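We begin with a single chain expressed as structure tokens, specifically the form predicted alone.
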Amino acid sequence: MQNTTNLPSIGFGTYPIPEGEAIINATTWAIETGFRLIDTANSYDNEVGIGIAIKNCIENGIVTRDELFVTSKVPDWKQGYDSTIKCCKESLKKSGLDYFDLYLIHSPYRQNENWQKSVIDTYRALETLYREGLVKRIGVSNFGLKHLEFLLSEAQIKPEFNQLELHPQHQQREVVKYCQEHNIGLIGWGTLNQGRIYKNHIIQELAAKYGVTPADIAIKWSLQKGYIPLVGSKNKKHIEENYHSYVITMVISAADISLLDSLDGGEFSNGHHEGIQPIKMVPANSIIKEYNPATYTRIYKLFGLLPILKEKKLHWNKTKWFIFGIPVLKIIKKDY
């Protein structure tokens, strides 16, 4: 019988802040502002550092264990069933927790021409996990709608969450309404769109309409939908503000939530997504045959500060080099 506990109607989501200072200080913050919904992943390396602010906020009495709901995941690498178990229980040691609140698999591992393998023997293995008590809730994340048509078909215990990009401007609408019919909640990662709704006319004249900012305009947007968003930050005010983005009382209009819906088809993060897939992300053999990935500008800097080039490019990784230690080439990649 699956827990039935209701969740926190936001989370902090944790990617891509790093191991060390800068994760322990952004989850304290988190947690001593009110976020309750921790989101992290074996993929982010970060749970150490989780689970010391997790700690000491506990031993501070900021908050018990049973008020925090702590997500992971098992990325694409280690999926399978003896890969999953052992990658849980790392991640659970790592982070100095009894239990997960949610375990998800990260992806359909999309590339895979045999996804469907590797997505049932790992969700076997999350079924296990369930059983024994190492993660209260299972699900997925980043399915698309044939991925979780396959997996209801053969799971013994639903799915009760898929985690997605969902913003205004990537709404998934088939995905969220299947999800939907079959009872499977929503966690919406992206929720800001790395910053691009700040520069959408429509979410910006929205916002001053309301008096408020435009993260208030697309995580209103969220929870009136229905949605659990994510949102992150490893500034301190920044988490503040989009924690009150939350508890504000203002309300989006249906007119105006009409207008924000209108916005599906906009800019997007460009991953984990039906038919478009980053370049670096999909090897020759793909069954994916048609992808479309972003176009960027790459400006290289020396020593970080002189710009020593501009090239129009296909990419994906931020790059740094390093000489002894030393960073002496930065390649910064923008939206083109």
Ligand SMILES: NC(=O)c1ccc[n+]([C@@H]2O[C@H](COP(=O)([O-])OP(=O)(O)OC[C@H]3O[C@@H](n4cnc5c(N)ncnc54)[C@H](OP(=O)(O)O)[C@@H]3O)[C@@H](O)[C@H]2O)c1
Given for the second form:
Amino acid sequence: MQNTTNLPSIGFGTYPIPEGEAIINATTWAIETGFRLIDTANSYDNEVGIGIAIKNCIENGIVTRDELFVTSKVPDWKQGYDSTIKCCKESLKKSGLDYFDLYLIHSPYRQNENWQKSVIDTYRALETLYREGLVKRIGVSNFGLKHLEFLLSEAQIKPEFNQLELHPQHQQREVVKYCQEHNIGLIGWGTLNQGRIYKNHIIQELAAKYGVTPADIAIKWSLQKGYIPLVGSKNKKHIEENYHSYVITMVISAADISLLDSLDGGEFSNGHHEGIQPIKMVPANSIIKEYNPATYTRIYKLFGLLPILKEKKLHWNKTKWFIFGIPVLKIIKKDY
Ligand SMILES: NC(=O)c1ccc[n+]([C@@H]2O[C@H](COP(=O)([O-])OP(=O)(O)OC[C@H]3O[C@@H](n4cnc5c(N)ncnc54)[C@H](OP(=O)(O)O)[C@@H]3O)[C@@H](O)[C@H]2O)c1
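What I would like now is the form predicted together with this ligand, since the data block earlier showed the form predicted alone; can you produce it?
Full complex below, order starting with the chain above.
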């Protein structure tokens, strides 16, 4: 049975924020703003700064250790029983923490032909760390169906979570269904599709319809699906906006959730998958006519220098003029 005690509903992602001032500031802002789940990994190389930020926030009375939920992960190249124990202990030492709230196998080591042995040796180490109290929960990340089926047949302690790339353009429905059927919690990474959501016109149009930002739409989609979305940012304003997305009461209607669901198969990070998948174009019939913004303001730039034209009525959204291959008229801004 999944332990839901002290389980935050949204998490702060710390990749690829580098060690030092950047990660100390970002983590501090995240905790001050309200984030309680901090997601890191041995491979992110920022555990020292995260530890400093956590220590400062505790000392300043902003939060207690019990209120925080810190996740770390063992990377592929440290898989194996002894090396995983060592890796976790090193990460704890670097971050100055006594325990991690969740410890994950970062990925099933797809490049390794003998991944089953590597995964089970690593998982045995996670079980030991759990029994010793160095980690409060254990789980996996980027595990597909075959990896989970294998793991569940071998595990002595069931994995509590699978952390996966999850957003409207990459929904991994088969593995999500499997996790839900087996009571394995889902933590979503790439909630904003690493910024790609801002280029998607359906997400833009839904944001306009609800009077919110594209980030609000993506974060709410994830929350309404029952996932724990991770959102990464090194920018204070974005961190505050993202937490606000969690707090606002806006609910996406079932019809609009279906519309977002129709984006599945779009462009995605492709960071941890079995193979490269084709990018599906957004189907033309899924354009929401009623939100077609009549308020476009497009600023055009001639030779990259002169803002000469503001056009509110003409829809020249595919216009790019070229002379001998040189673009002379280029869209530089599109305001909705
Ligand atoms: N398990 C895994 O294999 C795995 C893989 C990747 C990531 N993760 C975890 O998941 C977390 C989230 O995933 P992610 O960082 O890959 O992708 P993400 O959260 O979808 O996107 C992060 C990007 O969005 C930008 N951003 C964030 N908030 C914004 C806002 N309100 N407005 C505009 N831009 C905004 C950030 O830039 P700024 O910094 O400029 O705000 C950053 O470039 C990571 O930080 C990491 O902890 C896990």
